[in-house]
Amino acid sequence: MAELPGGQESVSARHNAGLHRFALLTAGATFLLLIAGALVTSNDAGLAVPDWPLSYGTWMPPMVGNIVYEHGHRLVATSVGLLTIALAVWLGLREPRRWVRRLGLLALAAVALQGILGGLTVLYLLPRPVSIAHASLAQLFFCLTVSLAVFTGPGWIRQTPRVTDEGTPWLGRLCELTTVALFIQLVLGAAFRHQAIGVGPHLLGALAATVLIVWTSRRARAPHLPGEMRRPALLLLLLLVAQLLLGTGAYLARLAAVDSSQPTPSFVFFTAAHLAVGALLLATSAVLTLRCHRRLLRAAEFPSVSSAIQRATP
């Protein structure tokens, strides 16, 4: 029997190797398509292409210029939403787990929502909420891939025993709490590339994600957890390493570019890398949060002894 995120079973399923290599690849495809997604941003190539959903009137237009990143950005925008329409199909056709199903068709939705975006941030010439729902729901995006990939797995399928977590708070919800503090933190990041902020909201947002990693993977890394959480812990610590030095560098290369007429290659460098190895975090926390509904219990579901004894005394 499979089961539901939060434990309860499901209708009986059988792991579909080639279903979750095509889940693995929907991902791996969305990912490329959020770094290409930062170049645009990087090179100031928003608007190098004034019109949509064709390119200066045509599907391929002359690649020169910073038409290569927004164009290349459309390219493979394109490839993922096909990607995506053939993982919903076949999650319909092959996948008895009507919840994995519908997340697929939710996976769809918002993809199609995600060029929708897209286009109005070039038709009405960058607005900044337009801009930043864009880079926002594309995280989002990712998660549900990644998390598409994680259920159609064969760790997820499989059948295997569920253990108690007696700390405080229980690990499941200090990894949800991990996974918003991230999701809003780039929510900052997007709206301090779009110049809708300034780096205070987005510097104290980093400060209270990395009190949240650090707490979550120290509790995760708990010797008598399964080694499911502490892989994806220990990753979500050296993620934020290289987050925070990502993070400076590329304040630092902004600092430095700020009389340059053209974005410098080491500001482009930093401020892709930044954007991409924060999507990795969110997904890690995420595909933690996952592992721990799964596996874990609160310990309040395992009453003691004593408690019960209490409770049928009259």
Contents of the next structure:
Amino acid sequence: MAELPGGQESVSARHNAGLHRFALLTAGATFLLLIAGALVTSNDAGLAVPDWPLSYGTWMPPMVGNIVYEHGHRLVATSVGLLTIALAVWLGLREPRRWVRRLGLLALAAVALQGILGGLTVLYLLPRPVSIAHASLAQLFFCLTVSLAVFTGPGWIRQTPRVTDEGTPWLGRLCELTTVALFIQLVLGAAFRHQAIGVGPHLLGALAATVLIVWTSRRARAPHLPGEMRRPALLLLLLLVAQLLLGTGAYLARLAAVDSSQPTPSFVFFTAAHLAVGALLLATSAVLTLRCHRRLLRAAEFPSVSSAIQRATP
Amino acid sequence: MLLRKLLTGTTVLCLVILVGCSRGEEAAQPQPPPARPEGKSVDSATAATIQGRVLYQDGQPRRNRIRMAADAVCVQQHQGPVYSQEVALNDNGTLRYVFVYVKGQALAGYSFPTPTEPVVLDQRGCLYTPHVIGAQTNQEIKILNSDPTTHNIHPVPQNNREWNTSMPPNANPLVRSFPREEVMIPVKCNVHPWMKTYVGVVSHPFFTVTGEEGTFEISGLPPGDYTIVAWQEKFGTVEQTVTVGASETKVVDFSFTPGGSTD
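Same protein, different form: I have the form predicted alone, so give me the form predicted together with the partner chain.
Shown next: the complete complex, the earlier chain at its head.
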């Protein structure tokens, strides 16, 4: 098997450019699916198609009014499902690392479960726990597809020296904490959007996530760290600024739309964009976390960079 | 081997769940009416009447324009701009679509047969017509789709069963009823998010919805003390207590303002 103790793959785990590009395509399509799902919620279109898995008893209902959003979401979801099946099969046939193949299967199971949750939300008329679970699993599934793109990429497979992080807490641990906090914040956002909670917990979550992102980004942009960490760290900061602005816009648009007889365009834009940038934040943080685990050593375990390099070199 | 097993397992699981969950638009069957002891009926010789008007006290309310561009068929149904019927002000300063009814406690001991005539609710011009309706418990509500476009009709009650059914163009009328009292049940079309209507369901026939004159009349009441309630979609409810004697007619007016209501 092409694995070494400590999670190191040997050089026999070759970069498969086609597979990597396909994993990127799947992740990109999943991001579009997230936006399509956000448009369903923002336009209050979740029940515009009362049946499932068919839509008005057919595969292609009249695309009018909010049916466009709900059925469009189903079409994109079907495409992502097919892409995920193809990716899992491709990984199963061509990927030498067993844990990556298993991750492909996990993605397949996740997308199947996600489809079922989506169906249940329709059939049981948007029960909040199911709707929130559907929204949360969407974020996890996006992270899974992004992770597969990372694991199949040349940057992950290439053997490069590892560097030591001497900070406390260890940067990898800090990134993990930030990623978990961002996921919790996205779940709180989903709960607020589906009217299960007020805005208070989501605002507190935003505060915690902001502190963690700024801290993580500052640590990960240290000059001695490689560009593959500094770049996502900078991206995290930029996305955070955009997300705070979009969150404020979404809240103001929600207040302004209280008396409106239908969702306003500004409300739809801000809420959908807020969800999309939230997903990008989570995925960026997840990528940074993975790269930390791949490229960083704990100072306590490996006191010097040279010894670390020796350990990492086969 | 493991890959094949997992793929097979996932496929089987999905098929089982798909088959198990796959229900189309299951008809929400009217629930059987709760058992109700037989009570006395109203003596028409002594029946009283309560009538009045529902006034709006603050000039011209702000009207929200509806954007129907999401469905070209809806746009074609109208000549000019369409406004929300949330606050419908008549020319004489009264309000249309206010549900006025008698609170039930004073009528305990009486029983009222369920009307055989259904209440008709139409979907016309991508709006509900009328905008507010009332029905007695278990009274049939006949829902029509006069539009050449697809609607779905989705009541969101608290005390009755929620359902969601599609109505394509030329669909047969849909007949439903609500077995429990509930004021008001919001009903919406998720295809056209501006489409909303409300159904007031009470266990007796003493209710009405104000029309183009903004007046109401509740007749056939047994003499007694009553609480009359007026519900308006945006402004909420206001109550007044009234005592009517045998064959008496009392006048009760209601007033609403943007900040709430005044009796």
